[in-house]
Every structure is written in structure tokens, then in C-alpha cells.
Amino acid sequence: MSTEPFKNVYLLPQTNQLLGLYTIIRDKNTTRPDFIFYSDRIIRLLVEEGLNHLPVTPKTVATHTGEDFTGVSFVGRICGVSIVRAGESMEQGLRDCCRSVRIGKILIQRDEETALPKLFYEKLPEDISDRYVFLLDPMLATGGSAIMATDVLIKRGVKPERIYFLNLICSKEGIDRYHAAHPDVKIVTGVLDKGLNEQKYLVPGLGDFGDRYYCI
């Protein structure tokens, strides 16, 4: 569904299912292999959700019985792109659900002089412009990476609405930052925090994704 007042952000539905998933990814005592199962749980949720709203066409066919089935096909070929290092995270649940899909990769880290997002690689496929782009990161906070990822995606010729952003936890200030520079870019998110605290973080949030899933 779409949130209100946020144009093109969609929630996950706030089942109890979720509401116990993300209990357990953001308790600071969960073990890395339960960080890593649960939120693979959500992450598959979400690109289920993203392939929800893709284009299709009506496609029609035979059955064993003899009988012909309409239903439909999806229109055009999709790829993801993950914002390195903790969006790769999420890229095995967008292949579990899509056979042969192509991934690509852009590595933004902040310069430690201007604090500021900067890109050092880009490793995207060639025929991106033609395709449907699942844009991967776990946090959306201050938007600053994801700005820069999806710049980096327009510049390579893909239309803003065919992009797809694909997230865990998202703020209000990040949804707001984001859509100020993409109106267009469609937010898939599993849930709102009430907001960031001084460091920034997500809060109540879950800490660094990237190191938890990784690293601890």
C-alpha cells in the first residue's frame, strides 16, 4: 500500500509476522546467524513487494486439461544495484526470486575532509537504461548515499520511474530528502522510525546493518 502523505513510498503490510521479525533484527543481543536469517526473511518480503509493482501484460495459455488461462507476463527485463557494502546484503533474496537476474554495484563512502558522500566505483550492466533497476541499501537515513546512487543511475540513462528503491528502515527525513532530489523513485520500505539522533543513526533503528550482517 501507499503511505499517506508520502507520495510513492510503499510499506510492507504491519503484520504481526513483521512486527516479530524486525523485533528480533533490532535487538542488540540477537546473534549474527539470527540477524543474518530474519533479515534475509524481510529482504525477500521486500523484493516480493518490488515485483508487485512492475509492469505486465496479459499473456494467455494452455493448460494440461486442455483449457486455455489468461494471466500475465511481466513487461521488461529488471537488474539490481546494490549500494556497497551492506546493500549487497540483499542481493541474494532479489536472485532467490528472479533466476539469471543481473546485479550491479556502486561504492559511495563519505570523504572524511567535506563529511560529504562521495563515489569511488561504479560496475553497472550496459543495456541498464533498458531495464527496471531494484536500487539495494537496508537504511534509508539521511538519503545523502542513495541520492548519489540514484544520480548515478539517471546519469546511465534509466528513467527515475523505473527505478525501485528497496529498503529495511527509513526515515521520514530521509524519505523526505530523497524524494526533494527523485519525486519520481518508487521507496519500497518495511517500516518508519520515528527519526535520527545526533549521529545520525536511525532510531529506534538496529545499529550498523552492514556491520551486523557482516562482521559481529
Second form
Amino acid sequence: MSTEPFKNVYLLPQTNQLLGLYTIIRDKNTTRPDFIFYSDRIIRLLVEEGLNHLPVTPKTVATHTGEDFTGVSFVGRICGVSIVRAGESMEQGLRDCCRSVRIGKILIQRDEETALPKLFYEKLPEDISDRYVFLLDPMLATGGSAIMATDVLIKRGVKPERIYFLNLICSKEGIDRYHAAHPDVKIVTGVLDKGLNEQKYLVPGLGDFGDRYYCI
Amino acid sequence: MCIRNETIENSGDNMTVEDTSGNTRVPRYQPPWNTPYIIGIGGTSGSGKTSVASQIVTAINVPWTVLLSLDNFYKPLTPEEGKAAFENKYDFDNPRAIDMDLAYHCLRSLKEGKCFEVPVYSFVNHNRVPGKSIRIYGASVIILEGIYALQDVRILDLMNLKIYVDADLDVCLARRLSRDIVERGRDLDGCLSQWERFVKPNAVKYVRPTMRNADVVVPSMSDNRVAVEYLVSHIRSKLRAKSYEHVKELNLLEGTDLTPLDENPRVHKMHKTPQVLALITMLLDKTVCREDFIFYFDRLSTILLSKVLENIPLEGHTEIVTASNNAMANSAMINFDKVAAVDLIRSGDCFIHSLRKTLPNVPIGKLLIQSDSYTGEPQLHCEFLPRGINKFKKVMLLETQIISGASMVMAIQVLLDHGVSVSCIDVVVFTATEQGLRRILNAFDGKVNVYVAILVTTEQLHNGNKEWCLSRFVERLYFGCP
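We have the form predicted on its own; now please give the form predicted together with its partner chain.
The next block holds the full complex; its first chain is the one shown before.
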């Protein structure tokens, strides 16, 4: 079971398996196929954890032997929103659990003139305000683009408490900055890194996730 | 024909074992191949032993009936002996030509449930075929056939039924000639001289006296139909008794300990998170379509397999440099290559899709164990196991539903017989009854780990409305055939 080390932060259980998976994806000598495969394994765990927080309602079904079984069923609809490009790596993990899930995209890049993040592109489901949203971005370092992406979602009518921000790696500093802007959004993560260096990169980190997943 | 003082060993007499403190405890599991029914068939060369043996094999129709020929145990010849053999001057019909020690060792191993490599003998080269052997494991009936099958006292002691096939020596000669010339590529003169010099004298001197060791003497081929039918019905009744003992013993494994399984540290129940419960609800719903069933089962089994792997033993810790160029001391190391899986055909096959997604390289063994429709006894039909399975640190044993637990108990025994340590075995199952799980735990000193999604207690079953766990609906829906 996950833990909640800080309010609205859900950390995957730190099992032998998870610790070992992180060792593999952090290691700079890991090849790209292995990086992709083992990142995908972690992403699957994050998605399952996120889905666990969605509301359910009691439901009774008739079984094959004609007896009743009382379990639960999902209520509410979801969608995924990935922050281009690295966040797109997490879409398949979501699709593997929810076959026909709608996926919106947001592109945010650093403006060369102002050095601030700037929204370049957004494509979101029209009824997104009725949905639970899984915001996908593998790394939470300073939280700049995630904050801006969440702004976009809220501007489209999504309730903050219905947003789940899934990332593979984050730091306390990033969490604090993000929650200062959006305290009600729930963060689902797999590891808390020590902090950020002067260049605002995570330490010890795992390099540039998008580059390692797509290019290098 | 008469049948006398035949013995059948079963564990019925020692159901409970006294330990040193004088307390009785639940017995360990004895698979049927630890008490194989061993039949010896002796008789002179060409008397029709093979024919009687194959009639018995066909008629009893038990999986893992092994027909062993003493011919496989001919001693390898020295160069001089080999030269003599090619000149038809070597006495193959003397008891000394056969490696009785090896034959005894073989039967002993099989009787202990161990696997044995039987050498292959070439009649053309008069030697064992190098690097070639027949692996025998898990036999519940063994038939040892050969002219001296009833000679060695040690071997006789292991046999449950000893049959001597009797034929007139002239008839034997005629059969021998046609066989040796057509099947074994010899020439007529050589065969005749061999008969006169070796076969006939040895038959008279050594083989015929073994008739007195036999429980039954069967006349040769032409008119032995009634005799063989009689024998077969006798063997059948003995095998049935053995099956019932096996089933009875399996039932006894349930034990009398009533400590709730929830308190057993070896039983890992899947957390009923909202997701897991919602998935289970959809899987149990009889209106679910197959496409959805397969999808949701794959999802659930992925969660279950990941839970099993949470406890993967660490390979230690190491220092790595991350892709951000920071050193990280004490990083936990795991190696998924040390994990193997074995599935029980067909129900365990439902896990394979998720297993491949989780561990793409995992070696997968397969076991086919089916229950006899008459006695309910589980029977091992075949086993394909990854090489060196005893070297893996974790062996997952996959089955979707445990009901009586009998086939899983047998599957675990197969792994133990192949050198897998009991603490490395993880049973992975979707639904299980308390009764089945208790048998599995008790059979192996409570050392096997079990990972289960839905555990139905005996009390819940008695209270009704959990009968679905007794029907094999998972594999039926997953594969879409009954």
C-alpha cells in the first residue's frame, strides 16, 4: 500500500522491486530498451495507484453459479493529459489500464526571451470539466510547467481535487512549489529525490527523461 | 496361473508420523511416483515378454507407465569383448553381461521419486550410445522386462508383481531368428551359432530357474489372451486401491490446525483496493463479455504478479552513476533473470500474457496434471521444465483456481524433485479455497509462499453464495471453450 508522506502526496510502497527498478532507470549505463521497459513498469504501477484513488460505488452482480456477489464499480469518467514530450511516454501505461481513455495534450516550453515557461499548444477533451484528470509528466523538478498545465486545466473547469499528477520522480522542493500553487491536486509518485542543484535539475536524478525515452 | 503373496505399498498404514517428542503430526505429501507399482516380466529370449508387456501397458492406460527393458542395461564392452561380439563369440545371454547394479539403482531411484537417466544400448555397435539416455521421472507404473528381470534378489524385492512368460525353446528360436535378422541386422549362421553356444544353454541354466521367483506364469503369445486379461484386471484393482490411498492422503493433508489463514505469514492476500475489488466484480459478473473478461483478467494478474515480485530478493547494493552524473551509493540491485515461472496447463496459461509483459525473458515451464474422472486422483501427464530450474531464486507456480489443492500439491512436489528449494516457490493463484490452501501449506511444512487474489474460507463456503469459487470459470471464459 502506498504511503502519504506529505498531504496529498501518495508514494508507491518502497519494495525491493521498486528500489531495484529505480536503480536500473537511474543508471547512466542502462541501454535505451531497458530504460523504456523498466520505466514502463514503474509507470504502470503509478497508473494503478492513481486509479485506486478514484471513487467507486457498491455494486451487486450475479455470478456464473447464479449467486450474488457484492463488489464495487467505478463512478465518474477519466481522461489523461500529457505534457509534451516526456509526458507522452506515460500514455501507454494509462491505455493499458483504460483501453479507450481520452488523452489531451499540452505543450509548454521555455520562452527564450523571458526564460519563463510559455504555453504553445493545448488539445483537451471538450467535456474535460466533468472528468477526473490524470496529468502525466515523468519529472517534477521546479514544477514550472506542471503548474502552468494545471492552470490550463482549471481554466477549462476541471476541479483541482479531481486532478491527479502522476510522475516517476520528484523532490520535496518541487512538491512544495507545486502545492503552493495547487494545494488540492494529488501527486502520485514513486521516489522522492534529495533536491535540486544550481541548474534546477533533480539530484541524484535520472537524466533527461524525454531524451532517454525517445532519442538517446 | 496363480497369484501369490503380492505386496502393494501404500502410505495408508503410516498416515501419521511420530516425531521425537511422541506427538503425531500431519504427514508430508507422498506423490504416487514415490510408490510406483513395479511389474517384472521375465522369460527366455523370444518367449514373448515384450508382447505381454505392451498388452498390459495398453490395457491399464495409466499416464506415466514406463516400460523398461533390461537390454538398456547391457554392460559396455571392452575392445576385446567388442571384437568377440562382432564374431558372435560374446555371451550376451549370461547374467554377467547385464549391469544389474545399475538396473537396481535405476529402480531404486524411481521408487524414491527421483529422476533417472537410463542408458541407450546399441545392438549394432554392442555398446552404450554415447551422450544419449532416456530420462525417466514420475512413473506411477514401471514394467521391467528382460530375460533376467526375475533374477536379482534386490530387484525382486522392489517388485509388486512378478510375471514369467513361458514358451517352448523351439518357438523361442523361431521368433529370435526373424527378429535378429530383420530388426538387428544379423546373419543367419551367426544367429544359429549364437543360439547353440550361448542362448539355449543359458536359458536352461539361468533363465528357466527364475520361473520360481514369479508370482504368475503366463503361457506364450498364441493362447495367453485370457491369462493377460486376468492379470490386467488384477493390476487395475491394485492401481485403483493405490489411487484411493493417494486421494485419501491428499484429503488428510488439510490437517486440524484452525489458525486463520489471514494470520499465516506465508499467505499473501491481494489488498482489496477499490481498483482490485472493481476488477473482481467485473470478472465475477456472469454478463461479462469474453473480450472484457480477458482484458480485466490480464489487468488483475499484472497487479498480482507485481505483488509477487515486490519481494524479489536483493542482489545486494552497489554504487551507480545516474544519467544526471551524480554518484549514488547503496543502490538496491535486483535481477529479474533469477525468476522462473511454471504454469499448470491450462489454467495457469491465463497468466502468460501478463507474465510476458512483466518479465519478457522469464523461462516458463509447463506441467499437465489432470484428475482421473473415476477416482478423482490427480495424475501427472507431462512436465516441461526450464533447464537448471533449481538455480533460480524464485519460481512462480501459476494456476488460476485452487479448489481441492491436489494438483498444486503435486506440482510443488515435481519442483522439489527437480531440486527447487521449497522456500523459493511462490504459488500464484486467482481464487483459492481455504481447504486447498491448507493442504498445500501442510504438505510442505508450511514453507511455500502463496499469493492469492480471492481466498474463500470454509466457513464462507458453508454459508453458501460462494460456490463460484468451485467452478473453473476463469479458464473457461479466458480461452472460450469448456
